[in-house]
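Only one chain comes next, encoded as structure tokens, the form predicted on its own.
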Amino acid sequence: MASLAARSLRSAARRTSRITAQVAAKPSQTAAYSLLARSAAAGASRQAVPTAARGIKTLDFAGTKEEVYERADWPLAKLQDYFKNDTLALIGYGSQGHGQGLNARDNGLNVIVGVRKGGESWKQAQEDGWVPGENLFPIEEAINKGTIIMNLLSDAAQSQTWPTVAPLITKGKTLYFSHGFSVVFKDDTKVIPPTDVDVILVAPKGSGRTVRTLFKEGRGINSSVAVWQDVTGNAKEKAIALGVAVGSGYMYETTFEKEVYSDLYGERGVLMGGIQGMFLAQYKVLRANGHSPSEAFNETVEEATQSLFPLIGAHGMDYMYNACSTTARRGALDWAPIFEAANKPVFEALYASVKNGTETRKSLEFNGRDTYRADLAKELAEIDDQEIWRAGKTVRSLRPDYKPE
């Protein structure tokens, strides 16, 4: 569970979002493809919607040709016209619900939020400018009002609420997910969509907070899109348009299965679990050999996150190697294959655990506990109390651009 400071930061962010939603935004505050673009498009006639064919790109990814769908293919007026008869009922207001809902609202679409009345998410939605009885409703009422049902509850909550939700997904509606978890692992979750509705997926490759931040910056996150069930014949086009609506800059096509396998695998691997494990192992060896906490943290985390990883993200691994000293470059080239050989069996075991449902069952069991929040808080507190991250708080405070958390 987040610290009090982190919760205060999120609360401040929600207050800022609420103010932005209720007051006309200044140009410096809002991205070109959100409120400003919406204002520019407001005076345009619905009949003036561009009709030019979309320029889908086929790109070469290391020798494999793939189609990529871009935001530029869906000008805002066209996007608004496409969904002019739809109500997007966003169920759940967690990280993704917050980001996707506010982005779609800023893009001028008709969005309503459905959450448990009076709960924490209800209060958070109100702080972001959603109004009870106007665009904020209990879950069942929101689903009944919506034409596109965006199920953004947590994976465990989707499983727990499905008996109530399923009968409300009636013919003519569209069922939308941002994770393939529930339907792919239906034997465990019991989430089996009705056979007479389109079932689609838009999965932003990042947290909901990042989805919102990149949208406001005018950049847009990359997302994957997929179709589980195409009843109307328009499911794929609808998924791509919704991807733009919720803040994607570009999208690539996948399947529900591949999305959930790669997502669970990546989170447990280099994105979160693996990187925490490697950081901790390197830090502990340095400390055991007499290095100070500040030196061990700087050589393990600070240099990685503040200097080298940004170079990889911006230019690629080869660029990062070339930006380092000849000594560093030589050693890294020699040891990389050793790390690959040592880690590959671990990653193979991890992928097998994802694919056979072991990770799913663990997640459903843990996240479905009545004591879930307390149990999670205990585990996160243990990480927060590790020396490496306690040392990191002091190191971060020394950055010239540091702002108290």
Ligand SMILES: NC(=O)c1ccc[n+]([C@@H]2O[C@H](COP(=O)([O-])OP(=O)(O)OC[C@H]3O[C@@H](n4cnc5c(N)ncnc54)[C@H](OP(=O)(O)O)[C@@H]3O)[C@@H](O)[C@H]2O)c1
The other form holds:
Amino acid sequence: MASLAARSLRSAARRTSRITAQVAAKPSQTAAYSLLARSAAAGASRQAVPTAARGIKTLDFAGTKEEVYERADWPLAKLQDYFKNDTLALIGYGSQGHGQGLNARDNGLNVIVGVRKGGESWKQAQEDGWVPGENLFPIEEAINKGTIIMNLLSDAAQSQTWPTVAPLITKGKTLYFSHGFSVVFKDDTKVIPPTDVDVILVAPKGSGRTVRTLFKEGRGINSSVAVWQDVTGNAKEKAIALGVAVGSGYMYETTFEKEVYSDLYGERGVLMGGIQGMFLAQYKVLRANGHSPSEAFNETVEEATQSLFPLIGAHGMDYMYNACSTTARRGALDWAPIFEAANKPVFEALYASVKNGTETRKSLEFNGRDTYRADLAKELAEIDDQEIWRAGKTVRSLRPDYKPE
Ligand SMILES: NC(=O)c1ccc[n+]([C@@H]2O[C@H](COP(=O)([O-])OP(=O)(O)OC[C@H]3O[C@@H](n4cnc5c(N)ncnc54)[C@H](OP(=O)(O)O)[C@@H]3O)[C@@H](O)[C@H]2O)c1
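Structure of the form predicted together with the named molecule (previous: the form predicted on its own):
Everything in the complex follows now, all chains and molecules, and the chain you saw is the first one.
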């Protein structure tokens, strides 16, 4: 990071004046741009104080010190200067392509999109203002034009298209991912990057839709950043700068391996698979004991999502416990270790299944099918049809702020 510091100091004065000039030169940019420009200007003024000149914070996370990088180190003019000779070629336009691409474009960078001509994403990109032949191209053409190749195809598609993509990633380009999946599980995906390019990762910790909405609100999403291969010596700096470019507020350093293991594990666990399993198990036992659907749903999902989980999110678990009755507290304190003991072996089996590639192989098989969209829709329709979620529709309709779905 020494080069980052040197660059930062050398061009500090130049930058401040350029912020004004460049923002003024782009009057038609979106509201998001001006919001960010304001925060960039604020960042620039903060840089006058040496201790705050770096957007790197060493923070104590429960006794472990970790470095966190923040957008404040990259005022807009510096960001634009850093990438002035680059073309960011965004390959794929799913939720991340949409969020990251529009944010980088609104940040005034040179961005092009590469997707299958005539596909769903091609249409979506045009709706978002990308123009065929100008900044929207078929995949191979976009890679040829780009210097930073942001591979945001679905993970299965990254593997399927690699034989045609790989020869186009020539020396001097940078290869960027938002997931460690393809390169970490290279034995299954066959994605083996060329040895003469930087390979980096920025993985927003949230949907691409959130990446976009937070940016438009002048805020930023948390992202993980990592380096797989550093041939230029600048890979980490570039990853952090790209993290800012696509709309990150804070960036946590990790490795490709840790990013993909934790991500696949979390979404299969508490974030999605685990929560559906817990909800369903609790609901079914209540129903088997004669409770009505509304009572079972209210006691399982509605109170959790509407009352208690937001308290955990805002203030932590102890706060939520404290906010509940003494009766609830006593029982929860007694049963939490029983649930932990029952669930831990499941989580251990899950982590092993992630690490040994089983989860990757399943995902590649399923998401690589020609029928993957229809197959997924069928399984999601089955969830939608479960009694718990049908009951939920009626419960939700009684909320004071209900809007028809
Ligand atoms: N979504 C998230 O919450 C999230 C969060 C962090 C990181 N990530 C990572 O970001 C990357 C992109 O994910 P995503 O959710 O934005 O996208 P996605 O929905 O998984 O992928 C969509 C893109 O892949 C293209 N695609 C699918 N099959 C293709 C094929 N055979 N050939 C060419 N293109 C194909 C689609 O184009 P068509 O429309 O033409 O089919 C579309 O542009 C992944 O590595 C993912 O793990 C995602």
